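To begin, one chain is listed below as structure tokens, in the form predicted alone.
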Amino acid sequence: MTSTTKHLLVLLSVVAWSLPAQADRYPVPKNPVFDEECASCHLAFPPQMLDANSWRAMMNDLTKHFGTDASLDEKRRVAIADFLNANAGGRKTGVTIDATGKPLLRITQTERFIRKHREVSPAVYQRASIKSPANCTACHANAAAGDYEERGIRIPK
């Protein structure tokens, strides 16, 4: 085996080992309207966590946004909808429709979320320090930066 071949194998090994770590990172594209409107009430979830159909359904009815009227003027609504659509998730999100074929609106109901959190007891989400599975920042300190890697998880008491 030549020196070049050995170096190539080492490089390929390093790349292969780094892939799983990157699987739980989402690039966080910046959009001032999205950041201002969405992050004013909750974590501005990475758009890749839902597919375009789910984001479209959510943005088309903001009067009933998880129990809150989050209506926006049309210009801002379209700006955010276009941003979400352009940056929406693909295969990585898993199934994002319910049994009737309707788009899922909750990230916590996606196949990926359920698979990644299967070891977390429902009682953990009821802790005062967490309150909800949608409170990503309770356990993922770097969620706002798109980092959901296991090494950064700290489940509060």
Contents of the next structure:
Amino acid sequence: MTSTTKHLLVLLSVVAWSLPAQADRYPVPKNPVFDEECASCHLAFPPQMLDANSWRAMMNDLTKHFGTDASLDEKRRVAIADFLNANAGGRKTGVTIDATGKPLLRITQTERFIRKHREVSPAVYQRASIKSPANCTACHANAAAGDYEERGIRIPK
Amino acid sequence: MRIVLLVLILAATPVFADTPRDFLNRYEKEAGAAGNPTRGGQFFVKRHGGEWSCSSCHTENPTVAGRHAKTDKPIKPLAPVANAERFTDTAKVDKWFRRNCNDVLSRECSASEKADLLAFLIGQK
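Got the form predicted alone; could you also share the form predicted in complex with the partner chain?
Then the entire complex follows, led off by the chain already shown.
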């Protein structure tokens, strides 16, 4: 075995070892408009959690944003839409569409979210301390920093 | 006489950085009447045909922090006495009135409703 191959093997095993942790990290890129406008009502959900089609559909109808009016002036709306488009999805997110081919708007309905939370019973989300599956921070204390790793999870009673 | 006084006060108000009182003046001028704090307080806690009142998120006491009724995200106090940032930025004030009135009343708020609300909030100790 040449020394280059050896180095490559070491490198590969380090990458493999760190993969599971990396998979649950969603660093949210800094963007002042996104932070101010989106994170004033809810957690700054990582753009990587939905694909670009989903974000586009969402940003095109902010007056009815999950039952509330989240409308923005056009300049800010476009700025956020561009930011989401540039940072959307990726391989681990896959395509976020429903069975009829329409873009999913709820991260909690994506295939990846459902798979990752299959051990959590629906009753858990009803707890007063949690309220909704969209309340990431209830169980992932460092969600705002993009940390959704297994070891940081604490499900409140 | 009151209207004359109001006009004089408005004319004398400088147009520097916005203060809560600037907003009150602006809405009173648009409404053509002084804001009524009692009416503003009732408006704040009442539901207006929809699921939410202002107090659903801001609580019935605007000097304390609230929580978003749906997302549970903490909301800083609304009354200027408890949060000096409130009612100091026209774009923000216009944006939140537009959104929140739509959520609570399914329409825009009138100038007199805004004047009442400002009078109520400014009157908080």
